[in-house]
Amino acid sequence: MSSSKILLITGVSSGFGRALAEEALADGHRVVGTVRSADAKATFEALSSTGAAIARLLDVTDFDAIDGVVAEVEQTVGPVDVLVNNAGYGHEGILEESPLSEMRRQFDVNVFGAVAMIKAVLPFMRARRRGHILNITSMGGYITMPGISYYCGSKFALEGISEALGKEVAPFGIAVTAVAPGSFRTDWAGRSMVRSARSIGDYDALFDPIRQAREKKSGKQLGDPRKAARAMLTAIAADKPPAHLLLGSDALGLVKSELTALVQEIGAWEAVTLSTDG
């Protein structure tokens, strides 16, 4: 990026949020990162000896607090050039076995928290007629697999919201990018994942191997979070940022295959589709 910017990144204690914050700081930007504890705040702010790493205590599901935190950042730190909605987690569980309360929590963090942050920054960005919003989604916002229906549902939702929002705010000079990573070496499949207990034997043959493979692969994924961070900084620096950005060769291959299969299915059922007109 050619000039110093202020990035507001949710969830900077680990994963993509931490990697992006560190790479942005290395490039000379200021980063306001949200954390959920005083210890995490001190750890994050210690990343910069010049005060460029600024932490704010915030849980993105504390919807009543978000507007105040963003307004305070705008007043005391400066105009937020880039909002990165990174805070999120994965829920794993067969739908029939997973309580609705876990779905609500998944959507509160991954969807409602992101939208609340967007709604808080937009008035400032719109007044300035500039800004960039990055929503970290997932290849699970394009493809699905058994056992992560709640998670995929939340990421499909955020993909759709991001695309529609981008069309709403483009006239004001604000860009929106949905960033969809594949498998990366983050805590997503490890300590950050919430797993519903197994209870229905009929699903054992289908799901148990998937859960075991995911646990075994955790920490050994192909994707490098720092390279993902560099890719995001490239998108932020672009004159015309993409509306959608896939990260990782696995995401590229799987999403392309999914889209090809979708086109084929649409074609196979085209006569039935057209039969409903008139």
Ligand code: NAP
Contents of the next structure:
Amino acid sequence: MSSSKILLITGVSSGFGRALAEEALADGHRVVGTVRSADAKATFEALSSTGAAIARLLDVTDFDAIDGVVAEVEQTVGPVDVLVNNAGYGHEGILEESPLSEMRRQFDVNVFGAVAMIKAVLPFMRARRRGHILNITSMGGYITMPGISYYCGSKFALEGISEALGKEVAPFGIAVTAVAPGSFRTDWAGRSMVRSARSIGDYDALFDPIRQAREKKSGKQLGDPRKAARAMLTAIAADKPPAHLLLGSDALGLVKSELTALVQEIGAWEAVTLSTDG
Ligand code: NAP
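Show the other one: the form predicted together with the ligand, since we just had the form predicted alone.
Next comes the full complex, this chain leading.
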């Protein structure tokens, strides 16, 4: 067992959050997990017979509540060594068909919620001159596909925020890791996904097969959340945690292809790019 830490993980009712909490508890860490119902709170706290699983009720879009919850955790549980911004969901829908309100909600949860958590935890970590923040992004923070533009936008945003933040807080001994999983067997594409209604027939040929394939694949994805949790614990235990960590062979293959294509396109347009100096 590595030295015992306190992890604060958002969204521990299922999926990655639950798996990471369980693996961290098994390693002897204490875990404060956020949930959104009294039932989920009781279920989570029952994971430990020694009181090491501590739940707090919080919706990460309840921005006014976040500072208070974090301050209370620091006071009553102890110093948060690791913040894991895991809470999030996928919005699926063709951009032209999906209301702006759904984009706002997607960014409120996946981006603003994570940033609000970071802002609440940073003063404590900065005062201690140590800490680690993990932001669960996605391979959709590097690669895109039609039908999840709002989701990819939110994950690109969190990737960029993570990387810039890491440069701001490194002098204080605080590490920031953006963890980008491929497809994993969680509730992401099942109960958690928000699917916009279809309204424009022009997109049927492109999008209907994508929506059907995602529904069919839900629960049968390649990635095992428990193995993702072990990988995250490896990053948490590292002396120099990475700024970016991909999880899964699908993420590795797709992101590498995307980066290669990006370099090729930049090269193909280099003369135009260089024509603007002076
Ligand atoms: P999941 O099983 O659906 O878990 C999502 C968790 O986030 C649940 O605990 C959920 O709580 C919580 N949550 C959602 N909205 C919230 C809010 N407004 N406030 C507080 N908690 C909220 O799916 P998951 O795959 O583990 O998702 C975790 C993260 O991984 C997400 O950020 C997701 O985008 C990312 N991700 C997933 C995959 C994948 O293939 N599974 C791939 C890449 C990235 P409730 O139970 O109350 O809804």
